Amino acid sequence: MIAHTGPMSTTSRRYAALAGITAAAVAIGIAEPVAVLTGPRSAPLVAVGGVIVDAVPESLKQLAIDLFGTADKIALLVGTAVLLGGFAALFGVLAVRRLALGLAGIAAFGAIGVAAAVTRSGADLADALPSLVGAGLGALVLWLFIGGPFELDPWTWSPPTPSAGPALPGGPVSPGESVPVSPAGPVPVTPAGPTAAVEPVGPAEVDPESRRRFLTGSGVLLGTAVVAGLGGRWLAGRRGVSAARDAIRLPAPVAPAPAVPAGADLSLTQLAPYVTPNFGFYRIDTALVVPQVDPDTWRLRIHGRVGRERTYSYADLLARPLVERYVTLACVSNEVGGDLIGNALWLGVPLRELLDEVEPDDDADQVVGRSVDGWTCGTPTAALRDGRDALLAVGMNGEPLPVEHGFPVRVVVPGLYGYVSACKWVTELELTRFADFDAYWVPRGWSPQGPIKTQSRIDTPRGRNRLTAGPVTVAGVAWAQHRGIRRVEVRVDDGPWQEAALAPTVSVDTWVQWSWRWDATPGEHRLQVRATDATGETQTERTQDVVPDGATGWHTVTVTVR
């Protein structure tokens, strides 16, 4: 390989870039069926976003799930894949130069992808593989297209054709010939000599044959590297959780929850429905591939500040006591009017039993809720001793917990926001202080506590509906969990406020549905709403930022009445 010095070709540039870009995507490419055997935490773009989602600022983080809700996971992921393909291509065209610049950039992700693995809650040295072993390869690939069999040549420069001057009257000249070409005198010729090397002057094209062997030769190591990806990440999903959870036949509840009570879900169109399904209730976590935890292997540990430290089993949970309680959940990131909030049926151990049989200190007011990823929360204690239905949950509506939920169990806690509560896959409940320990959301700039405010939403009308004139159903949802919702109201563009309807509910720990008969007159009108807990606090108008313990302030809609 000759290291080249003067200008490049826009086309030589494209093709070293694309040279670049598919030795990234084997390296990322093949990383996924490695990180099979190591696990998909390992993968290098999901350890280098795992990285990132720690690292960066909490209001790119908020800016992101604004921006695109429960799919933030996935655009991280691509936007990491993108910003990697412009280093790559950057890299590719540095080899062009000197092959030890390209292979140097390659070795530095690596290395980077090594460490984002390797320093991960749970990690160890084996983790470094998928990254290992995908930076081999990419500067193997990167080396076949810049010196060996693949490579461009020329990638860049030709000599240029030497011009033989200027055409001078009077035929030939001869060396040593003087000839007059203007009136100051005769201009003396000087021998050329022996042909001298000349400079190449301007970048040259690739030729036709290195463009088609190089084309060939990425086509095919691009489709090897999106074959292997795709495989791995369909072998991590064979190899996941899904037939144990399958397996599991949950038993029956010793305190089932009350029954629904007829009228509890109004069923109307946009009106988010009373019990929110599985597959609809809203996803936000750090994690970005979902973690398999066996229920076979998966432990508890209670620790810290008690008497006696326990360690259950999954099989110690089933064959406790359980309870079935309908609780609705909400994210602290949830905006006025947002539909990061559900409700649904859960069964599992009561949290105030477990930490009854470990006796806490009396000074331990915090429980540290710790994830089998690492992720961490902090809950008062108190609201885990005081009565509420706290639950270590095992079920969700009548099936063993999602995957994606926290299979094979999590916590869930009536009137604390998830950030401070809803610890997902978890391992470890450590009994603590608030005074000497924060969860992870704390020094990013939440609040170490999170009690749920008292929201309501309106969902029908939907913003900038067209309405006709005439009798309209307003209607939505309201909730303080473990408080209860006592009233709700609405108001047309400033006026009095009219109490709505609220439907039936199981308990304080649910949202409400409500409803409201408006007689609509033509015109751009503005709906809002507010609501009132059952200790007679309503709801603010104040308008407050979801940071650093929630959002504040009346949810408003505009319509238009034809």
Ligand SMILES: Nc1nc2c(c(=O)[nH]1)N[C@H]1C(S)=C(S)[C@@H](COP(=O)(O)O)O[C@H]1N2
The other form holds:
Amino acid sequence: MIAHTGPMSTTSRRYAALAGITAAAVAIGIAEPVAVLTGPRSAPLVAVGGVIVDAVPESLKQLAIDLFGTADKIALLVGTAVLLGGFAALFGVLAVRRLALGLAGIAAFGAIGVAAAVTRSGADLADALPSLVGAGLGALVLWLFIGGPFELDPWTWSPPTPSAGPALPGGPVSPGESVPVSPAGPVPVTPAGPTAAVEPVGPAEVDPESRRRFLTGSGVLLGTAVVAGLGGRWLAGRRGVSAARDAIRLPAPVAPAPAVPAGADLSLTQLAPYVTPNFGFYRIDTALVVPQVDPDTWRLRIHGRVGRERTYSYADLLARPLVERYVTLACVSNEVGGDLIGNALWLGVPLRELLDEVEPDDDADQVVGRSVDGWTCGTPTAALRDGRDALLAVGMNGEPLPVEHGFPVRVVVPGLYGYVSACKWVTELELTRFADFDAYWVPRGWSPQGPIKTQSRIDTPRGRNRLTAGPVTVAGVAWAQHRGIRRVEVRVDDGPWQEAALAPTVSVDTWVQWSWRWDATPGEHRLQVRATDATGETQTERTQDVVPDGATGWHTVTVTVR
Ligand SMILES: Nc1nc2c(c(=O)[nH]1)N[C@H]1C(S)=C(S)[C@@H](COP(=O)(O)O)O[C@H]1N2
Ligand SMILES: [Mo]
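Moving on from the form predicted on its own, kindly provide the form predicted in complex with the named molecule as a structure.
Entire complex below, previous chain first.
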């Protein structure tokens, strides 16, 4: 292996970069099947992505949600992979200069993977394995291509022959002529003859046999990496809990939910249905891979500032009298007019009963829910004991909880944003004090208290819809969970507020549909909505961002009528 010092030809650089990318792909790809043994969160891409999710500033995270919506996780993984590819290409180029440099780059990234994997909550030393195996094989690949038996000689180096004058493409160059060699502009060739200022282009032609060997080798390895990566993910999926979930038969509730009154759902095309189906229910969490929690080994420990700590199994919960309630869940990150909100029928155990059994201390004003992946939320103890239907939920819309919505057990609390209450994959409830513990989102700039703000949304017509003059049904949803909606008003072009008709609803804990008949006239019009909750408070016009405790302002849509 020769260490090269001079400038490198574009061709050489390309092959070197490809070698680096191949090495990185092998590292990442092979780590996936290894992670089938140690758990999907120990795969380097997922582990590092998870650290990024926890570490990036809130503004950036919000930007990601704004740009990619609920595809923000895919975007993060793809972004991480692209960044990684860039570094890998650089390591390949460095390796041609000095193999040790390229190997050091891979080792450094392996170390980052190890560090990320072993420091995730609930991780142990075995979680280092995928990154270690991946980095080892990646280094091997780099060596094979750049220092080892498959070293591709002609592309690695072949300096221009001095006797023949500067070896430049396009034939000999006369003194004074400009040769376009860099994107920064032509470099003048001085009469002094060939100089180091001109980038040697290396061999005009790479030896075709070597080139074929190299491309075949990297093609096979890239293919292997992709198959290993996808195969590993697929295997990990098969080791998931969907089979266990399918086998569950939930008992009927002792206290069924009140029936949805006729007319609660106006059934308009663009209007969100009164009950959100599970597949269309928004999903928000910090988990890059959905936690797979076996219901047979799942336990909920309620502890902390309690008289008697207790632990419940899934079977314990199903053996208790279950209640079923419609509750509309909302995310604090929901923008005015946004769709991070959904209404479902939840089946579960009243949390009030479980808390009574552990006898909380009087000063324990916060219940911290902790998920299997370490995520936490802090709920006011009072909200769980004041008689509202706060549930430890096992069912959603007549099915066991979907895995991505917290299977086997999650918390649902009417009136509180998800980030302070709706712990999915919950495994611990710790009674503590707000003064003593900040849950996950609090140090990241969000309010410790998260009551849902009164809001309303226009679902139809949509912004930029083209309408024909005459009667138009304006309709949407409004919510003020656990207080209830008293009134919804609509106005056109800053005209007088007009009262909309409210559809019947199951309870104060769900959203309500509203509609208003508009006699639309030609032109461009601005429709606005505002709601008043049952305490008589009308939602404020003042616009506030979602941080720190939920967006405010009136939803406005602009439509064109012809
Ligand atoms: N374990 C866990 N639970 C969580 C979260 C999370 O990141 N991890 N996010 C919360 C937030 S911010 C919201 S809005 C709700 C969303 O629940 P859903 O995904 O079932 O709609 O889950 C809450 N529970
Ligand atoms: Mo949320």
